[in-house]
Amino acid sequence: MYIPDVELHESESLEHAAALLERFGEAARVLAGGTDVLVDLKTGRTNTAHLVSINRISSLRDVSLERAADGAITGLRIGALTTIRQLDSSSHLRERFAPLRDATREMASAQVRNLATVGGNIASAVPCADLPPILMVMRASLILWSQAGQREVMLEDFFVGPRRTILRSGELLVGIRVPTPPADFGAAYSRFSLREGNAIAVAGVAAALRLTHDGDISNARIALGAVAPTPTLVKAAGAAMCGRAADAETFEPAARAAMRAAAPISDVRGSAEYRRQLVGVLTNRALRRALERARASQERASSGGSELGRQL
């Protein structure tokens, strides 16, 4: 394998990058960490003639907390050029945002995590990407920028097919916004791969639960990765749990609903049926971990721990 002839363009600003993307159209791709696009070039999956690098746009490389006028934390903002390692090591990923580490710590190898970006993991629209499922259940939105203006879309509305998104010509993913979860919330991501380190997911499931004061489920979300053409939010699985007790008897029908929603393929990593069965196992696993975290969050809130969260 070799990298074919390609012209590299270094962008100094968003305006410059957008102008280049509009100029070269479908012959251009954005270059961030390069862990996806360079592989695509080597394998001949893309015939890209122009790479538009955005690595010099330092404003896209940041993890910060967003606050309301009274100082309360309203969410987490992640710059698109933030690497997986930078996100994983951010001090802002405490308590409420900690479930993101379920994905960042399991993803690929240390070398890849040092280069791969959060924005690239999303914008590449690879079905087996690890961050989209957990971000979906945490109700993340994406900030998309173009010279015509900025818009914000929910992550679950971003993907339209394998390696296809709603990004318009000249439009860039510049940031990810994750709202601060409530004190009765817990989320988790569970994946399965064929070996540790540098292995892409055979199947992945993210789950999120919100509990009532009595400990029942008031809201639930389940998202799948690597088992459908796109990362997929399974609304039926989440709806099946609402108003019910948070226990194995409730989780099992949700796991079956997730299995029905899966549309896996058979390849060298496993058969479609094997992956579908994995979805059931991983859904139960993610739900149990999400429940543990939701209960722990409730306990912290009742003992004054939520006040600490607002001060972080």
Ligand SMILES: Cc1cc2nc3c(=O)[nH]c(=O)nc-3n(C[C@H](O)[C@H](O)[C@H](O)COP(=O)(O)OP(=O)(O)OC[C@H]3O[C@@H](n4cnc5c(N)ncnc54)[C@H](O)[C@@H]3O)c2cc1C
Second form
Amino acid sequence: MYIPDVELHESESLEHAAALLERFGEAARVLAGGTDVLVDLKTGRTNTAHLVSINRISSLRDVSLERAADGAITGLRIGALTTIRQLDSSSHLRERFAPLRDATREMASAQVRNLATVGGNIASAVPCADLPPILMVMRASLILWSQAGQREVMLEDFFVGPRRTILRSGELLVGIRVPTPPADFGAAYSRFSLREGNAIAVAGVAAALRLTHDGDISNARIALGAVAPTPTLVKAAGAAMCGRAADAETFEPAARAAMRAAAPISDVRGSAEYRRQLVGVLTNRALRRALERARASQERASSGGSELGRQL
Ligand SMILES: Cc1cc2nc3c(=O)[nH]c(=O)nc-3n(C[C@H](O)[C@H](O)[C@H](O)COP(=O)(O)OP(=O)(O)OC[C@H]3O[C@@H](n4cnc5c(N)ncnc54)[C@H](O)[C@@H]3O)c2cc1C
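Which structure goes with the form predicted in complex with the ligand, now that we have seen the form predicted alone?
Next comes the full complex, this chain leading.
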């Protein structure tokens, strides 16, 4: 299988990339790491005539902490061109942002992770992409840029269908913002694939919990991957846990709500029914791990030993 004739345009700046994208319209696609788009070209899933590479825009390849005027860390900013490997090895992914590593460690192979970008993983809008579920439960937002200006949208509002997003013509995903989770927060992502290395998820579930002082659940979020046309935040499953004890009796109905919300397909990796069962198992697993992390984070905060605090 060969890549068909396609014209490659190297853009030197956001303005240049946007101008090229506007000029070629539907006939152009952004090229980041190329691990999705080049496969799509080879397999004929896309017949794009122009690839607009953004790889020379080095300002998009950065992971940094955002701070308030008093120096407090308010969030993590991930440039869209940051590779999965770069994110995984970032020193900023300690403690409260560490749940992102549940996804970055599991996905693809070392070779693919060296090329694949965070922005590409989101903008490809593939249902089985690993980063969107964990980013959604961590309340991530996306920074979208075009010549007309910049806008910020919640990740859960970004996808409109398989491989379809709200990105407008000439608009680029430039960054991802993850707000600093509070000390009573824990999150986790659990995925299932048919082998350990270099296999996409058959199903994936991310969960996040916030705890009260008494250890009950004050807030919860659950998001699914690979079991619906888009990565999906299951608001009902999270809302049903609020105000309840953080235990199996609360987790089980949430897992059933997640199973009901899933709309999986049958394919070579598994039947729809198998995927739905996986959602139940993975939801329980992600919730238990999120709970352990929330409790550990609460303990660290109460003993005054927050790693994030020491970074200030
Ligand atoms: C062997 C193999 C295994 C894989 N395993 C996994 C896996 O386990 N988990 C997983 O989640 N993925 C997996 N993938 C898919 C892929 O590697 C990821 O989705 C990757 O993060 C895509 O990023 P990229 O930079 O390569 O995107 P590209 O291929 O460059 O682009 C993907 C799409 O997003 C658009 N795009 C990219 N960046 C931007 C931007 N900044 N603004 C607007 N549009 C943009 C492109 O136009 C294109 O439509 C695998 C791929 C391969 C080849």
